[in-house]
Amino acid sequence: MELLKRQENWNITYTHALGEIASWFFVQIRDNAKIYGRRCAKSGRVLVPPRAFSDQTLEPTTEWVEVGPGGKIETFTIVYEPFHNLPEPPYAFGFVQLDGADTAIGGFFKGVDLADPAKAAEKLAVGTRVEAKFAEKRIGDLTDFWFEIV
């Protein structure tokens, strides 16, 4: 049987309510330049970004915990090709486990020369210490902060 493929272009704008947990999280970023997670009462894990329920125990999270601003790189990628609605390349994006958190949050890396991919990858190596930095004017979004190597 021949397997066919089809190219489709979707450009959908969708506005949705963030809910109580995500709204509180983004308000803290916007108004206080702080990142918080939620603690699972059963396991004690601090989940960042916060969730209403633990991904492992399925129990409700119960307590807000301030995390970071320091942390370590868990994974990264360097993007050299343009993607719709993303920054002009090159840029680096990855996941960072902030101090006090048990899960990692995604964000952009700034302050690293990306002209030489091999040298940039050495600087962004897994385990590298970074610190969250916050925009002067924040809107309550993940783009309000980024990570820089300490």
The other form holds:
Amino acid sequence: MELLKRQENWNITYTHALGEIASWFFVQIRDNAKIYGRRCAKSGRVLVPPRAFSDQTLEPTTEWVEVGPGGKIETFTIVYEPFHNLPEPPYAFGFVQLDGADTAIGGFFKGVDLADPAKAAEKLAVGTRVEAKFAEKRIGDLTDFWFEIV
Amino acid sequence: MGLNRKTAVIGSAVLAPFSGDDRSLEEILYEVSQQALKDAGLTMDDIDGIVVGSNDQFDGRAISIMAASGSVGGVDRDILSTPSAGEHAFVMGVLRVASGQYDTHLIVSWSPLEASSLSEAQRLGADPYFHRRLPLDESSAYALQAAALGARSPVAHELAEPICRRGRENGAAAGIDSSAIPTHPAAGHAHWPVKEGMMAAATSGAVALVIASEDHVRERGIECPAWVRGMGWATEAAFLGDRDLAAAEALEEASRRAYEEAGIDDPRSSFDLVELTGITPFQELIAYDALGISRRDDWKADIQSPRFTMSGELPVNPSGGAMALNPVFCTGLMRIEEAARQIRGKAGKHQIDGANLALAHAASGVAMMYQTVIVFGTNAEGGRA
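For comparison with the form predicted on its own, kindly provide the form predicted in complex with the partner chain.
Below is the whole assembly, all chains and molecules, this chain first.
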């Protein structure tokens, strides 16, 4: 028998509030090309991305600390799959622990030839030193900066 | 912390993969629930409560319990839903029976392929502040985890292939024809360093279990129940950059709790089989370490020996595990179902003879964020049968 399927495409727009902490963080990136973390007074750890509270100590964070722009690769991957609203693949992304931070922040890696993934992976090896680079035109989002191998 | 009342799995059913063309999702949920009840020798009138685990983004329905309320028997009954993981539905159900308020529960979880892209649906799980602008679907998270593990323990890259091969061979022996499995048309590509062939492509699945109290088991004279001897669960930090991706702290905590409850001192030598969640071989290695069945230094010797094969001292994933069949959202609950099935002596082609004590490990979420460990035994308590 004939079996039917029904296709639907919902288009709902969400407007998420960032709150004071994430707002200040992205304004610094947009206006000053600087990355900041928040220090937890109880543990002394600097959390990047910044949070209003530590999810380990459950204490409010108390202090802004500038981190980077240097750092080291904590982990990476090379992606070949296209996503909505993201760059054309392939691209490399991962997490970098910026100097002065105790946690790693996600971002894209640029300046590495991805044609041969094995060779690219050697260049992006965990522990490799990188530096955050900022776009000339910045909008206050995560894609205002990326990482390049030093 | 022990359970107030002994609880056992007394019936189960799996439809994975299911055809999504000749039945609607509701019809599949109806079928898998009825099959599990039949396996338990019960009817819906014998069921006191229902817990379902499902993913709204995959289902394309907000509050996807709406799809289940009628189909799994929830009309005018006690039914709860969890969106975190299929295995969390099991944990909740066992706790409810153990509370003494209920004698029986039906647990159901499902994972269809109806979204245009599972990867995009998974990205909705990331926070919209710091991570939504990254290609952070589950495949990416598995790859980030694999790269971190490979840096900590380079031997992982060498062991990945033999682990995959064992999983696929077990799956084939258990009757899974991987070439015939319908997968998502937009299935994720390999993400370095997880190479082509290291993951089973996402497919559809539905799983249902019936659990009952010791009173119910005794009164009904139910034979061969799989007793929940120990249970533990824990959650990792949501931000991947906060975590040590080469290890699984939450799994260490979950297994510590489960082993303590079950009286397991030496997990390496205690079990007759393990059903664990390793979507990639790298996850499987991380799970070995955190579950205490093979520490990092033992990985190479253990993988190269027959230890974890079907005829070895501790068969790992007799069913083939997620390496053979990966119905994304209910893969974790399927490990629990498989381990219980082994203890009930109903695993068919891949039954481990004389299975008395089984370990089930379920992991869900971004890079195994949710970790659950269940110990099943043929005896309600005490030592080995």
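Whichever C-alpha set is largest while still superposing within 1.5 Å between the two forms counts as the rigid core. Just so it is clear, the structure is predicted and the values come from calculations on it, not from any experiment. Positions refer to the first chain, counted from 1.
*Asks:* Could the core-superposed CA displacement of R6 between the two forms be given in angstrom, to one decimal?
*Replies:* The shift comes out to 12.8 Å.
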